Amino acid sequence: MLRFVARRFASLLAVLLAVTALAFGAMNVLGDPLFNVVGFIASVDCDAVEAGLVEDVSGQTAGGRGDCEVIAEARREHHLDRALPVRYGYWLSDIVRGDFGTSFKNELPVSDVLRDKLPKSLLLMGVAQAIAVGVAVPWAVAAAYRAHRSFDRASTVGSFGLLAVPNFALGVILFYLFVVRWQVFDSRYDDTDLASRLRSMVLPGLTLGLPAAAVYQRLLRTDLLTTMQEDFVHMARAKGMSDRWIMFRHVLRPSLFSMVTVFGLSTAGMIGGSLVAEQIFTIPGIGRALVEAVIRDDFPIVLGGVVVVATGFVVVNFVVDLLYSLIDPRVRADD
């Protein structure tokens, strides 16, 4: 079990290293940080200014000395005058200790800015999660239980329906009829308690976790049936086990393997979607104030949010291999 973990950690350690180092590379690549810090003065030639090349037109040098000390200091302080795997190893080194560094635009560290936006961004995760298996798991055993029947064919068009909506349209659906028209809900994101927090995560985590739950569905729909035509089940009802018991004691188990991988997996998307639903409801989360960094070019916002995304996404699918082995033992003998 320790080396099936070890493996599992090492693997998805690697996957973390190579995310952050391509975001890394993106946002130096892309846009230039030293404009960012300093602004538009981060234009000025300095070695043709030190040379006294150029001169604006009252005669004076072009830019002056002080926005060349300016520049200068701002390269050293962020090691913009080393070479890019350089000034990755001096940033990851930092993201280590627990340093992320500090917001070109309003001057924060950004550990505060995700030490603020992230719990918002955890429970909305939380919450739609909770819905889509909530949802999923009685969905597809009432599915499996009526086979071809026409609560099946119901359920298979409802959940081709929820799959073909796009996470913005559902949400502005959901927004329009529960907001604006019925007023069920407050128009935007409610932080006094923790049931304030809860209520205003039911929309957002609805947008998300519903059409996870169709995929859900489908999956787990699928393994019941398979499930139910092993020797196994037979035997139990050739033993007078009563269906519920059969299902919850012999078949939910074994047939929950399709769906735990996909659940790691439909992290990703959630973390896609929870931009959208954000800026939706208003919640000031992780995925708002991404989409914030990116307008603004803030690069420490945005490596920041990529590195907690991405550690989030990593500790989901390391559960998930844990999972595995608990599910199907198999897995961790074959590893």
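Numbering follows the first chain given and starts at 1. All of these numbers come straight from a predicted model, not from anything done at the bench. C-alpha atoms forming the largest set that superposes within 1.5 Å between two forms make up the rigid core. What changes on going to the form predicted together with the partner chain:
- The rigid-core alignment places the CA of residue 76 less than 2 Å apart between these two forms.
- Core-aligned CA deviation for residue 184 between these two forms: less than 2 Å.
- Once the cores line up, the CA of residue 127 ends up less than 2 angstroms apart between these two forms.
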Given for the second form:
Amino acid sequence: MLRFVARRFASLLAVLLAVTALAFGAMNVLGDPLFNVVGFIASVDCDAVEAGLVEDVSGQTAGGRGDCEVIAEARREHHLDRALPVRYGYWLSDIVRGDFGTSFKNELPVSDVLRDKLPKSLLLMGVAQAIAVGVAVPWAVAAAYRAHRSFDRASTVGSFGLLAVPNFALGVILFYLFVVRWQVFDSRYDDTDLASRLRSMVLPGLTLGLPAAAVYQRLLRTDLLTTMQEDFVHMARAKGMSDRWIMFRHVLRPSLFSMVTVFGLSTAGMIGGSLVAEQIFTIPGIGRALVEAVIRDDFPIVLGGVVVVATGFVVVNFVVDLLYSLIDPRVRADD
Amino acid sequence: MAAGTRLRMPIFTRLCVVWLAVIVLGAVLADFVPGLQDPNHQGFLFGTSKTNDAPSWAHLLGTDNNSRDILARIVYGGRVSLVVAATAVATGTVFGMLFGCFVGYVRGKADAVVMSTVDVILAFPGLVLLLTVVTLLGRRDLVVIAAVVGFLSIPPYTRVARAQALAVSRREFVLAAEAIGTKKRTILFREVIPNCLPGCMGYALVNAAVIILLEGALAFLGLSVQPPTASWGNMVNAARVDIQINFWPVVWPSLALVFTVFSLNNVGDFIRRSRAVRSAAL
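Can I get the form predicted together with the partner chain as well, since the one above is the form predicted alone?
Now the complete complex, all chains and molecules, led by this one.
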């Protein structure tokens, strides 16, 4: 087991290296590296300023530094005259130490911004997954218990229908029903204490959780039906145990494998969905910060956000992999 | 394959095909549909229609908050979804299937390199990756969006095609071709790729649905094609502001998306099942 974990961990590190390299590389090949660190003043023509052809306007304000000084300093600090792989090395050693650069918007360190936003997004993910599992398990058990009957058929159509609803439409419709029409929830994110935070997370959690619940329900139902054919289930039934006891104590646990596997994959959908849900329900999380940074071309935030999100996603899948091998030892043997 | 072994298409799936045909024809022929209004015509400027108007004979689905005809915007908005989905499917099938079938058939080092690249690209959640690349390119018109979506479709198709190719290359006809000394390249193009094609097609429809939802989310965030060009996602986003006044401008484009995605999933699922029956009948 230890060797298995060690090998998986090594591959996790390799993937993380590749992921950060790709993010940094894309940022600097598709975008302008100087712009990425200093923002709009990157367009100042410093050669012309030095030659005295153009005045450095910002340098004249009371004691302020000239744009060209800022640019020259950024070039030094970020080693912009070095080759891309070298710069990646410097950048990587910076972010490992928690230095993601400075936001263009308010000059705050990106790491502070991320540290402020990350817990909210994580809470949202947690609530959404809890809702997804909480809805999917009873739904699947009820559907499998009376398979191919009217409830099961209706829930098949229902889950396919739910999968076809775009998360932004679901979010807007939930917002309309529960906030605008029935006024059950506030339209603003309430950050006073955990209870109010959780309350603010109900609707966005449903937005992300319901489509995931549909996926889980499909998989779990199929697995439950397979397990219900097993001898030990017939045995339990022959012993006269109640159906409820059999479904939850004997059938459910061995049927959870597929659901655990897609747990990691569904996280990707939820991360994408959280960009949308945080926008609709005004949650100040990573997703919203990322979208706002994209609109403002605030590249340090974009890069930091993308790296954090991708890292989180990779780590979740790593943990799911480990969990899966704990539940099912055959996975280790296959590897 | 004899026609008799084909799975009969259920009436519901036929309806889905009809809906998809209507959407495609509508998008292609939108300029020639009689009575369909200009999707960017703001009637209130000329006193001919009101903003957020209820459905009427003049505007079958009502008007949006700029007094534009919602039906026309949905028909034209379908263009964006379809162009993006079609590009994704075309690029994904051509390149993804080439790469995937190639590495799935030859295995070895090429396989390891291509698949680890694919894994790294797929390590980014789709919407985040799309958002970032579109931002970096700095332009948000249909060509750029479609190109980026097309490029990002290659990895998932590669993975699907590789899985197919792995299974196909163990089949007897491939072994037989190898035994009689057929060149590898010939086997790849004459035996492996044609046999991976049906599986990839089933995936293509499901993937088109995923892509349409992805573009919708991007448009909803205001980062896809820019207004006034209609797309289903940006219609929902624009209507969101006035949701207290009128709920329906949110519902119509959402329904268009739901029907389209549902139909693509349903038809894709049907193709997959009918293929399973056919391979069982072999």
